[in-house]
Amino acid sequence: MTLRTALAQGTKLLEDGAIDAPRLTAEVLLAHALRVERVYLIAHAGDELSELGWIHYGRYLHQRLRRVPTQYITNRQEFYGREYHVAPGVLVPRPETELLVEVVLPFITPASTVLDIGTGSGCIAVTLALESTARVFASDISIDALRIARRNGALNTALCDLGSAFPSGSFDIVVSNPPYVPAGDVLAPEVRDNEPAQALFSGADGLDAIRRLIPEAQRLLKPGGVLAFEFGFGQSAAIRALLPTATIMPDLAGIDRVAVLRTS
């Protein structure tokens, strides 16, 4: 079987299984099975697929048909132009979360101290550290998440609830992508059955974690410090009620996504 034929068969299987972007997914999974980049598949489309390559490819296709996210199969996801290791212990980084980084960066000075609360994969903390000269810390309540964050390059980490490991007035900036999905929301099986529930769901209206985050951030921030956090679709009115002076930023789809507050 050639790589071209394997891709065609894999694409058909994924199409029949109602998997989004079946051709792209087949390419990603075949490239992962062969431990090559996707461009290799184009240049070598007529090459024979080895028996070992077919075994790996078939296993990955089967996992994807069972709705395991592609990122958990390959353990790879891009965020802000860099590749990060991901696994079922952390959320898969979303493109819309890049707005949180873009919003925070202008507030950072060379002497800034930053805390990423609920860091997960560490993609926000690592990005902020690499894109600035700030000293960036990261916290998470999950030891599995912190192991992944450290693997991704988050150096200053703390296992704790919110920022409880840190003294008051420690930071110039607090940033967070907290859980904000209402408990009753219906999610795609890729998310519902694979991504960690404690990083997704946050009470009946999805705002329990944010209600706890706000006073904790105010405790942690120095005077004039900045809090920035992500929230979900349809929650902007509730966020404005909680933080009347916050600035609300929309994502590229025009959906209100990030709240920014400078403390007094």
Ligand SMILES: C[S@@+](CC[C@H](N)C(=O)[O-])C[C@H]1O[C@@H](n2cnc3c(N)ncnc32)[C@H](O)[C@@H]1O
Given for the second form:
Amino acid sequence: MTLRTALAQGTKLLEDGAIDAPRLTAEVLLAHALRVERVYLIAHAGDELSELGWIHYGRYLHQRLRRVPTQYITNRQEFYGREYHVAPGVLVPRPETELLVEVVLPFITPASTVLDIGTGSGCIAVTLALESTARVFASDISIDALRIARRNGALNTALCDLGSAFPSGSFDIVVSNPPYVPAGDVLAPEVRDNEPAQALFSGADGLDAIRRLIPEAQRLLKPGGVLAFEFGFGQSAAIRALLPTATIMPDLAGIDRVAVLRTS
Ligand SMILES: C[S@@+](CC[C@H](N)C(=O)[O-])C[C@H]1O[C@@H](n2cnc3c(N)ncnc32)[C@H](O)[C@@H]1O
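Could you give the coordinates for the form predicted together with the ligand, as opposed to the form predicted alone above?
The next block holds the full complex; its first chain is the one shown before.
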């Protein structure tokens, strides 16, 4: 079978299984099976698919049909132009979280100290460290997440509840993409059955972690320090009530997504 035929068959299977973006997904999975970039598939469409390639490709297609996210199959996700290792046990970085990075970067000065609370894959901490000269620290309550964050380059990490491993008044900036999904929310099976609940859910209204994050950040920040965090769809009124002086920023879809506030 040629790569062209394999792609057509994979696309059909995924389409029949109601998987989003079936052609693109088939290309990503076939490229991963052959350990090549997607562009290779175009240039070599008439090549024969090896038996080993077929075995891997078939396995990946069936995983995807069982609703395993593509990123957990390829162990890759791009964030802010760089590639991160991801695996079950850590949230797949979302594109909208790049806004949090954009919001925080202008506040960073050459000697800033930054703490990323709930670092997950480390995507925020690593991006901030690479895009600035700040000293960036990261915490998470999940050892699986921290292992992956370290592998991705988040070096100064602590396994703890919020920022409890760090002394008061240590940071110029506290940044966080905390869990914020309300407990009863209906999620896509990819998310519900695969991503860690600890990274998603946060009490009946989704705001439990944020309610604890605010006083914890105030403890951790130096006077005049900055807290920036992400929150979910429909939560901006609650955030405004919790933090009347915060600036709320919308994401590219126009949905209020990030709160930022300077402490006194
Ligand atoms: C929504 S995920 C964000 C992951 C990553 N920062 C990102 O943006 O992709 C939330 C993260 O917070 C962690 N977390 C949940 N509760 C926590 C707590 N009490 N203290 C520290 N980390 C916590 C989870 O393990 C998870 O890695």
